[in-house]
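Given next, in structure tokens, is a single chain: the form predicted alone.
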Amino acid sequence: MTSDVKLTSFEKEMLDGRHGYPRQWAMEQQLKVAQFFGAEDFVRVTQAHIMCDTESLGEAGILHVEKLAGSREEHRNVVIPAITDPRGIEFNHYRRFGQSEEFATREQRVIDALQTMGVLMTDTCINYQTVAPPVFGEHLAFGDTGSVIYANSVFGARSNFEGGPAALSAALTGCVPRYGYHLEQYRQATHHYRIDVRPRTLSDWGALGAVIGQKVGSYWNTPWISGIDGSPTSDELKHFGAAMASYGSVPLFHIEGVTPEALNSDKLANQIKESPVNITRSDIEQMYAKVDRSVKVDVVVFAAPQVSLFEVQDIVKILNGRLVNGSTELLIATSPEIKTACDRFGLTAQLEQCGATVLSGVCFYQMYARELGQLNDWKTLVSNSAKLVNIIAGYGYEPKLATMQQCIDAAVDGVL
């Protein structure tokens, strides 16, 4: 069964169950992935980022995680630093949103189990901004698509999209199958996109990522982007990559003269046979909400990815003391680390005085979003996140992409 995948002696021991059930389960899971993708062997990873929200897990998944956590300590503990993606319940606010105690109980069960295994509950999808940014060539087991594309592209690290079970398996074994973006051959550019205008706002960057993602349309294709004037900021690249991964399942991009594997344009040009595809301002504008008249807005959301400290500061500046409309909810989701910083700098207090809600350690679409909408009569959702706009329609919302300024004006006026 394992003859087509080379295993070290320790990997064989884990597979045979000599290091406990959790590691045996993890190796069995990873071996199936290795065989499916034709991996020759495994590669050691230094960090795992685990997507483990309770809505995705369901009761069966929760019971499985609890079973792993119930094993002997030396068998259940993770062997590399392991951190978590956003959670599904914000314990400080779920009652106000009408969410049930059952949801909160599920969430606490998973938290208890993961902590028992030594997982650090960072609860963030911007771990590369707030926890531990990877370095060039570092092999990882990252789960969130926005985290993966940022790590691969901006840092030159190495990770595939690792679903919850795969990332948890990597945390227990310290390795992943060596396929896909752990291999140099898959990191070469396959398509060239030339941009004729620099995006102006974060939502512009997300819209551009969405346009390219739709055009690329494959996990195994890697876009090379030229024509960007000057280096984008971390937040701009965050929105750009998260949208591209959402619209096109793309885990890696190259920006000429910016990202570490795109510093040699001649080398990139030699990798691509087709002529470049031009992307214009009108292509970006097509991604924005088109409204013929004022549309009543139920909820304005800044999330997916979680916002940075600089984004929170910008929201405060644009809001400028104005009060959120009584019929509209303004939600801002960030990581626990950024939330603590916002508290310390007085940003949280300023937002709350205006009627906004700052959510810690969650992301909107992972918060049982369909139930949230039904419980609070939310239908029309406005966001500057192209990723969120792409995802949330599947939860029963009518989403609209807008700039940060337009989002905040909509929250104050109650209309877009």
Given for the second form:
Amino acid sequence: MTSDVKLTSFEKEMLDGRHGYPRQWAMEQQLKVAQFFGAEDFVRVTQAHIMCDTESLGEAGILHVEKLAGSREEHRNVVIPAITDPRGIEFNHYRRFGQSEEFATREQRVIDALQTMGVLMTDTCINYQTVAPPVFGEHLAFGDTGSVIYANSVFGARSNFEGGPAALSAALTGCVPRYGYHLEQYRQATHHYRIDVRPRTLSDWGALGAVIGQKVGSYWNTPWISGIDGSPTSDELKHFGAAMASYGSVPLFHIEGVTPEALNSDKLANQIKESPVNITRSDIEQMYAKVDRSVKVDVVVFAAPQVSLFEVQDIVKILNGRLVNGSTELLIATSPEIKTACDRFGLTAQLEQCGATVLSGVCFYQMYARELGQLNDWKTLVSNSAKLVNIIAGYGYEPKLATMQQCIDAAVDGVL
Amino acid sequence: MGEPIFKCAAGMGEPVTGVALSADDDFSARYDLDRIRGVFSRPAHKLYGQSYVGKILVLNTAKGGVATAWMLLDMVSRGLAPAALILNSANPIMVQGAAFASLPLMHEFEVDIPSQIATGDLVKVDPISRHLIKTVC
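Next up, the form predicted in complex with the partner chain. The previous block was the form predicted alone.
Up next: the whole complex, starting with the chain shown before.
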């Protein structure tokens, strides 16, 4: 559906190019999206979160960002706080992984361009845990599906999925088209899922999110989940939401008695026309790898989303000083802020002494995962992240979902 | 009997004619494609192993992941992109990516579009009039 979109005088000026090429380009992009989705107008946003790993941008995307950054300062500077999703290169480790200087140079070009525009290189997908947690009703332009679903669901903030060019546009204009999850009518539950078992581990929560995401199956549907006994932790909801968004392109969920827009069950029940669907333990278990003790494991990955400080501490406890198998790599990806905290608390040193590698500011699947696998002969990948397992098969891996305990045992034994 | 015409709710980009590559499956450039070789690389995808380059890609809906918004321009710039995206339902990422890459995109048809268009069909895509025409040879 197309429509006429109401623009403020300042938005018209940006569109006309009176505030420079970057803002004109941004408004043109946003107007096309607004017209496609029938947005009536634009809404001001308080933060932009930009996905900008160079495997995704390619040379064409990098040249585009460099062109924007080459404009005059008053034209290129972002107008709201703008932060970034994980990078594509870990500058402390890329040589050990066999990645060429070309990859690093490409990554540095984007960093330089974005910093010139005033973007803060936070390099994290867990910005809602580590940078600035959103507030109920706050309109955002978040650019990682996991951060969007968490912000919308757990905090009651308002964001659509804003891909890299769209989030960068929002950073330049300070607004986004008002459609989708900025509007109340799209935030109502459309499907009801009854859970008869409480997930026990982070991978269980991811598996549950994956099951519901597959069943919901559309960006425009919103699940209401009942039967969860007690409040989940932040990390549990992180894995739950990230997997749901990955498997189903879902940007919002409601959990009865937990999330802020699900406190009135009667109201939610009245919104839903479909019959409730029951989710059982067996639905969760079918997401796990069918374990064959003879399977050699090439790489064990904790990432997607980047791990929290508490997850790192749990990994250290479970590893308990055991050495990682010589034929297996154990990788743990986190944000620069959490990595610094891990350094400060001695967690990084304990992990490195066991042969694990703590990666800062990256996420595994965004690190040129295809080339990484080919360069290091990594095929069988084990992770407790349902999201990573969903993504990585297309990059040539044979992924297997396992619990954190199973993942670490696999890293030590070299087999799953 | 005339050529079957399918009407959709929204479209963007310029008209294009081409050969369809169709499946009752979803789409993400990050999850599903080997963008270096121009083929579907996810083993579980119904179009696994097939080249999408220059094809009118007809699929159900978008999967999670925001990377497609950048990736479509990269694919177009290297001559390894589909000619158009035809979806039952697009999410914002597909629309943002199509806008950025100037790639034709249409969604929300009156029918389940992958079930009406088969791989190999010659189709005319017109996002401006919001019509998709299956050419009968």
